[in-house]
Each structure stands twice: as structure tokens, then as C-alpha cells.
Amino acid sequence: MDLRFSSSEDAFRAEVRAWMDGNVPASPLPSGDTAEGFAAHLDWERQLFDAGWAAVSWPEEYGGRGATLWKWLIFEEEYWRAGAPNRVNQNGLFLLAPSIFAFGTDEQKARFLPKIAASEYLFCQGWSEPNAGSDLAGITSRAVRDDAAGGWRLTGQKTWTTRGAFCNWLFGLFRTDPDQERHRGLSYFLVPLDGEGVTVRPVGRLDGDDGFAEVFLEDVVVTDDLVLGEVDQGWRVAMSTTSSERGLSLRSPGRFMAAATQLTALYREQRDAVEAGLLDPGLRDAVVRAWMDADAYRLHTFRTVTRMTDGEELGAEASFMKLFWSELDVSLHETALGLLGPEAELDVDGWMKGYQFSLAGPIYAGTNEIQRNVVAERVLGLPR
């Protein structure tokens, strides 16, 4: 693996870091998770999308600029460090793109990845259910045949969709063959969220964003051309989708050398308090760990990427960096309000919000008890 970027990729790195310091927001957005932050947010999508930002590695008929993973990785080290907003946009963009770029026809891509690049379609996941989390092959929507349609007709509920409440579109599993059990029998359905029969709650929290929402599903009729994949075989499409929330696409090493960064900053701030006594003297030993997590996983990712531009796939491997950066996050944040000290519980949207949002980092895209397993079963070899 070489480590040096070429003279190209450091052209687009310049270009990348001048119109980000040209562009990137003064002051921070509103939260992505309220109405009135969500459209902030989408302004800034269609920004990204004017410039040709929005989905860089993505070929430009639909929307991108054709660049190498590389470039996907030099472009988001430059857009984390420059404190650009948060994407809201990311569930088409990091997750359903990917499986519609492996799965979908010609068609559904023409259809659908240009409007994702463009955040005119919005896509929330259709994962959870009341009784089926973790265990997504437990889910109980069904999606029954109706050739007079042209399609099928869902029935069912969805919870726990981030930002459904801002969405216009929802991907998700429904079982399609009653007779099969756990993962056999599932189809995967894009399902638009203005349809008859489709009912969207917003769910509130304890912070008081809304984004969150259950989606409820009462005969909800979708035409054939919105199943990706083939019918009976959506968990192979899911687990393609899984493996990019959990691995390369969703949370990429820019993000945490930002905040390692800036976790070193306020370290030197806090600097005289950690040596007189006044805070935990352990923390600067943590902020050092902290960047060399940091720094452990962009090399590792590096590593994957290396792999990926000859032809593997990343697979059940993406269990393992989802274990990690979803605790290195949690470390993160833990050091930096032990930094902040008491005032920690001032600093409401910036480390303190931070930190209450890692907490859900080892629950959702697949509690990390359940991944766990999956690394010792699929990639350690263990037994079960």
C-alpha cells in the first residue's frame, strides 16, 4: 500500500479545501433533526450539487464527477476539515446508492441516482420494526401480490427512521413469500412516502428534535419497478446496503481526524488545568489514544480501499469497522467533556450534543453486540 498521494489527487485536494473555505457555512446550521434545520440543510445539499460536490465518486450522468475512491477519501478529510455541515442526505447518498449501483437496472439508476445527487428524492431506511431491530430478518411487513396493480401492496410498520419525517422516499425489507422464514422470502422496496395509505408520525425526543418517525403502511400499492433487486432475494440487497452503513460509505476517516483535531486543540486550552490538578491528569493520555484511534482508522480504511480498486469486497468485515468507529466516537467525545469539566453541560450544541448523538452509535446500523458475533463468526472463523 503506498501512502503518497499523487500530484493529481493533491491538485484535487487544493481544489476541494479553496471552495470549502469559500463556501462552508460562517456559523453552524440549525440541527438537521428540526424542520427548520433539515431545510437549511437541503440548501446546502443543492449547493454541494451545484458545485458538482454533492456524490464526487459517482459517474457524472448521474451527477458526479468520476472520481476514485481516493478522491471520495481526500474529498471528505477536506469537507470534515473545513466544519462543513452535517449530510442530511445521507441515506441515499452513503447507503442506498451503493446497493442501486449494484442491483438496480438501468432504468432505476437513470431514474433514481440524479435526483439522490440532487436531494429532490429523500430516503429514510425501512429497517426496524416494533418487534424486530438488531434482528432484521424478524420483520413482520409483508408485501402481497396484486397483478390488477401492476405491483404489490404493502402492509406494515417502520420505526426508528431517522429524518422520515422530512422525507419524500423510504427503502426498506418487506416479506414477500409467507411461507419462507428469517432472511429467505424478503424483497426490497423503494416506497414513496406521498403514497395512499402511507402514514408518517414524527417521533420526539428528549432533545426536542423531531426527525425521527414511524411510517405506517395500509395497503400501500408500489409498481414492480420499485423492487431493487430480485423479488424473495432483497436480504442479499440488504446486507449489500448493511455493509455500506457499517463500512467505508457512512462514516468515513475524515470525520474523526476533524474531531481529533479538534480534541487536541481543547486539550492545549485546558492545558494548565490538567497539569495543576484541577481536571482528571489521565486526560491527556486519552486525547493521545484518542488521535491514534483516529489515525488507526484511516490507515485501515486505506487498507480497504486498496482492496476494493482490485476487485474484493469489503463483506462481513464492515462489522469490524463499524465496532470501531462507532466507539471510537464514544472515547472521542467522553475525553472532550472531561475536558470541558463542569461547563461540559453548557456546551449543549457543540461536544455535549456530540456526544449524546455517539451514544446511539453502537445501537443503530446493527447493535455492536450483534456485530460482535458477526466478526467472530465471519471473519474470526469461530464457532457458533
Contents of the next structure:
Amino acid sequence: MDLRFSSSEDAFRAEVRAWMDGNVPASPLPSGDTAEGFAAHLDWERQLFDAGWAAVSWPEEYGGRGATLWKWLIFEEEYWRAGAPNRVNQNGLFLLAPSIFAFGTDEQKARFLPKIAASEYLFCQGWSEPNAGSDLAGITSRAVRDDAAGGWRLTGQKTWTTRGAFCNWLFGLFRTDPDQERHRGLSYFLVPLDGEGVTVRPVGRLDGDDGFAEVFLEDVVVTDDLVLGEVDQGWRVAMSTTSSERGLSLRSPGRFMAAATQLTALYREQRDAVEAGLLDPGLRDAVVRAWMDADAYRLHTFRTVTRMTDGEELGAEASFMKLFWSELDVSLHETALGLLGPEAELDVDGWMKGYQFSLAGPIYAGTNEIQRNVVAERVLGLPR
Amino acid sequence: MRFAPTDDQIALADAVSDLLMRECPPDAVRGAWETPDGRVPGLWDRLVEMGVVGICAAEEHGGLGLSMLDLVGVLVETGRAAAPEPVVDVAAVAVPLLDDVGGELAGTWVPSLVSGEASAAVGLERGVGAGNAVVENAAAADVLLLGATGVSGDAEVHLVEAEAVTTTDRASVDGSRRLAEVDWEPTSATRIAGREALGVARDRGNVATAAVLVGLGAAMLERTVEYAKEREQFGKPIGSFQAVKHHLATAALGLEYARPVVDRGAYTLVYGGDTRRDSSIAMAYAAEAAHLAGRTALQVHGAIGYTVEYDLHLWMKRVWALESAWGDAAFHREQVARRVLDSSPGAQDWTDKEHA
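Please supply the corresponding structure for the form predicted in complex with the partner chain (the preceding block corresponds to the form predicted on its own).
Then the entire complex follows, led off by the chain already shown.
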């Protein structure tokens, strides 16, 4: 057991820290889930790309640095430590791209990965439908073969599509074999949103931003080269994407370490009020719990990355990670609101906004009830 | 960076697990409730033969010259088996403490502890500074290591031999624990180490007990999962019901995150860093995870789990004893709070090499 980073990793950390110190915007950008904020965040994404920080773990030929998972974790720690903006291109970078690496053809890798890294192709996720949320295999959007068009005609409706109103591509599941049921006969499509037959309607979200969208597709022609993985085998590809979403690539420890550090700073500011009984005396314990949970999440991630470095795959344990970080994120923000007391509703420093975002965590990427089913059935082996 | 046990460490833990499956089945644990010393007859000798008691002892004193990192996986297994043996007190606390003190004391006591000729009891936590210590195995021990505010007025470690103490038996909720109040007087002659050594010994006890708690919790979860697969109600295994699944998944989540924290506690003891902080984090996590595993196990078993004929209570009651024997989870979180919240800002920067 060795919990030290190597000198090369330490040097990498220093390089990231120096760049972040010199480049992270001094004041926070407007929310990336509004049209104005999205544009500002895109400028930042392109600044990251130009400096080679957009996708550090990817091979250089696709716009990355070929960094190890350890260096990627270090990058993330420094990124969040510096208070850098949220990644509005995260769906493409961290969810779709791992699936392209695993299932894409050489042509698809060459075409999509560099443009995702450069934030030219901005992907949103087309999983949920009005009648298929937790029950993803119940989707009814369909793809009908059209040989004359050299591909498929897509029809259906996707919903809760985060940043759908600002993106130019969608990845999602469509039924290609109407004679098969549930998770069989689905295919994974990459769909340009500027095509004929696509309508995107923004939907206001709990936190007040237009972060959601409904995407309507009517006879949208998509060519064969935009099917990721084999036709009718889309479920497998989708599961690799959800594993990324639940686990490591979407929510690295650095994000929660930074938030927990901010929470300890907030506690110091409010300590007198807590000790005087003006605020709940239990907040001290809640703060230290949040800090310990971020610490435990980091250590657990170190263990997971060690196993992945040894060649193991991240399977159903990704559900442990999703349960842990999403519940940590909610309790961390609830504790911050408690420390702010009556000032919380004024939301001067973003904790209320962050709280509202954290409340989505136990719902997206498969509700935490679904995650507990996955743990029970696939890790513990309980009957379905 | 490599956060995983070595192949040798895994092999050692597996060997101990095999031994305990043979020599310490639930019936043996149940039997220990009725034996005078609360132990499984002959089991300590087997552990001595395997070298478990001397894992952390210097080779010159008959030990293996290894460390807490080698012992921690073994302790998880002794917890899994609910082995009623003083592995924490002797192997994880007394032996390394005496080796640290060195000199004649170490030369006298460590070899005889490692060879099983002598027995030790450890009372570093309870009763310090107020009243008599309540110490496990105090009546049977040849030597006692006790924490006290000594003649210096500061916290110290004292070594007293059996004839210098008077013990009064106290019953534990866990019938295999033989507790006794120890009546004794610290003197300058009994003092063997100061505050710092006392702190390190407590930190070792915390990490070791946390490892045992993880094992106890894991065993209860495993047994309960098996039970939920077999037990049928409404014509189906109860493990197919979502309410039951969610209870068990939540218990599994706690244990999943407790183990890395416990391993890191051992790492810090060996390689340095804030041992009080990291051992307290280990204990706080393990105590809550094991407690929840017990609560879940009882609820999922239903009435059968509430009987003493069924084995579950053997594990559950051990957890109830150990989860506060070295300070409860809230006490340990407060230790962390003092370091994380009350020290100067930035002192707990995760990215510092020292804390990595």
C-alpha cells in the first residue's frame, strides 16, 4: 500500500495549479444552464482545450494528454480546488466519450472525439422519455430502416434533456427492432439536432434555469455511421455510459473535497453563532461528517482506481459511488444552509442554488432507489 | 499510489479466515459465553502458531517484524468470525507499545506475549482520571497496561503485574467479554511511557477495533443476505422485496466506504501523518457501519433474529460493546472536528503531500 503520489504526479499537480491560478475567472460565470451562461462557459471550455486541459486522460491524437487515471484525479482535485467553472460539455467529454472509446469505429473516434474535446460538438443525453424514466428499457422512440436514405428515420420524444436547448448533438437510445422487447432491439444513435424534424423546447428547472429540454423527433434521418456499437445492441453501449455517469468520470472526488473545504470555511465564519445556540449546535457534527464523507469518497476512489489500473472493470460498484456522492452532496448543502440560517434564502454565495442542484443527484443517472436495487441484485446477489 | 493490500497480506488474512472457519464456528463463540475466561479453548495457541500475535512484534522478540498494514486484514477476519480472543489488545496494542518502549520491558514481555506464555490486558481508554478502569480480561491477565493521570499530572501509560491489582468482575452485554474493574495505584515505578505513547497506543486500538467492527458488520450482512435468499413469505424469497433490498444495500454501502477508511488508518500509523485524526475517522465510520449492519440484520431476520438460539446476537452484541469501548462515533468525530475545524484554515488541505 502506497498513498503517495510520484514526483511526476506532483509535478503534474504543480503545473495544473499554476495554470488554474493564472486562468480561472476571478468571479463566477453566470449559470451554465442559461443561454448567456452557457456561452460564457463555452468560452472557458475552449480556453481549456487550447491549453490542453479539456480531456487530460484522452490520447493526444484526440485532443488529450494521455494522462493516467491518477493524473486525471489530480487534475480534477486542482480544477475544483481552484474554483473553476462547471463543465457544460461534461455529457460529451465524460459520458459519451468513454463509450465511443469502447464501442466506436476508428472513423467515429476520429470524427467525434477531437470535436468533443474542442467543444464544437456539444452533446446532450437522450435517455428519458415521458413514459420511461427509471424504467429506461421501456422507451418507445423508434428508428425505422430507410435504405434509400442510407440509414434510419427517428421518431419519438426525449425529455429532461439537460442543456438540450444549447447543444447541437444528442446521444440516445431508439428501438430499431419492433419485434423485440425491453432492452433487446435497441440501438444507440448520435443525432445532430440541426436536422429536419427536430424540435427542442426548453423546460424551466427547479433552480430557475432553462437547464432542461424536451426533444421531439419526427422522421429525422440519421445515417448508418451515426450508430454507436452494433444495431440492436444499444443497451450494452448505454450501460457503459451510465456506468460512467454513476461512477468515476462524472463525479471525481475533487469536486466534493472542494465543497467540503468551503463548508469548513463557512463553519468558521458562523462558529460563534453555533456555539451561542443561535444556530443548531448539531451543525458542528454535520460539518465534520460532510468533510469525512468527502475524505472517504476520495479514499474509496483511490481503491477503485487501483483496481482499474490492475485491469478490473468498474461494474455494479458504480452504484455504490453514485449513492455515496449524491447523498453526500445533499447533506453537505443542507448543512451549509443550516449554517447560513435566515440568510440562506438570499443565496448570496450560491449555496441555495447548489442545494437545488444537489437535489437532482439522487434522481438523475438512475434514481437512488434503482441504484439500491442494482447493489442488492448485482453486488449482493439477491433475487430479482 | 497503490491503495490495495499486497498478495502476502491477502494470503495471511485468508489463512486466518480458514483457521477461524475451522476452529471458531458460531457454536464455539456461543460456547465461549460459558467458559471461565470467555475464550475458545485452544484458539489462541493456533493464532500464536500462525504468528498472528507477533505480526507487529520485532523479530528479535520472536515476532514477524511486520506492521498494522499486515494485521488489519487479519483483524477484519477475526471480526467476521466474532472470535472472542484479545487480538486487538495484545497483538495491535500491547505488543507494539512494549516494543516501542524497548529495553528490558520489551525483552521480558514481548517474547512471552508473542509465544502465548503470558497474557496482557489493556485499559487505555475507560476510567482514565476518574474511577476504576473497566478492562477486558483484566482478572486473567499476567500484565496490565493502563492509562492514567500519573504522578506527573499528565496522561501516562503504566504497566502493572497481576499481583498488584484487585479486580471486581463486571458483566458485559456480550457474554464472551470478561470485564473487570481494576483497583490499582499508579506510581513512578509503574510508569512506562508518557502522553505521546498513550496516544499512539489508543490510535492503534482504534484502527484495530475499527477493523474488527468492519468484519463483524460484513459477517452480519453476509448471513442476512443468505437468509433473505432462502426465507419465503407471500410465496417468494423476502430478498426479492424492494424494501428488504434497500435496507441491505444501505448497510452494504456503509461497509463499502468504511473499509478504505480503516485501511488508511493503518497506513497512517505505519507511514506517519495525523494518526489521531485518521484513526478516529476509521473508528467513527466502522462503528456506524457495523451498528447499521446489525440493526439491518435484525430487522430483516425478524423474530428469529430476536432469539438467543439463533447466532445473530453473538455478532450484534460484540458490536454494541466495541462500538464505544474506545470512545463512540460522536467522540471520534469530535476528535476530527478539532483538527479539521479548529485548526488554522488550510491545515487540512487534502493535496498536501503529508496528508495524501
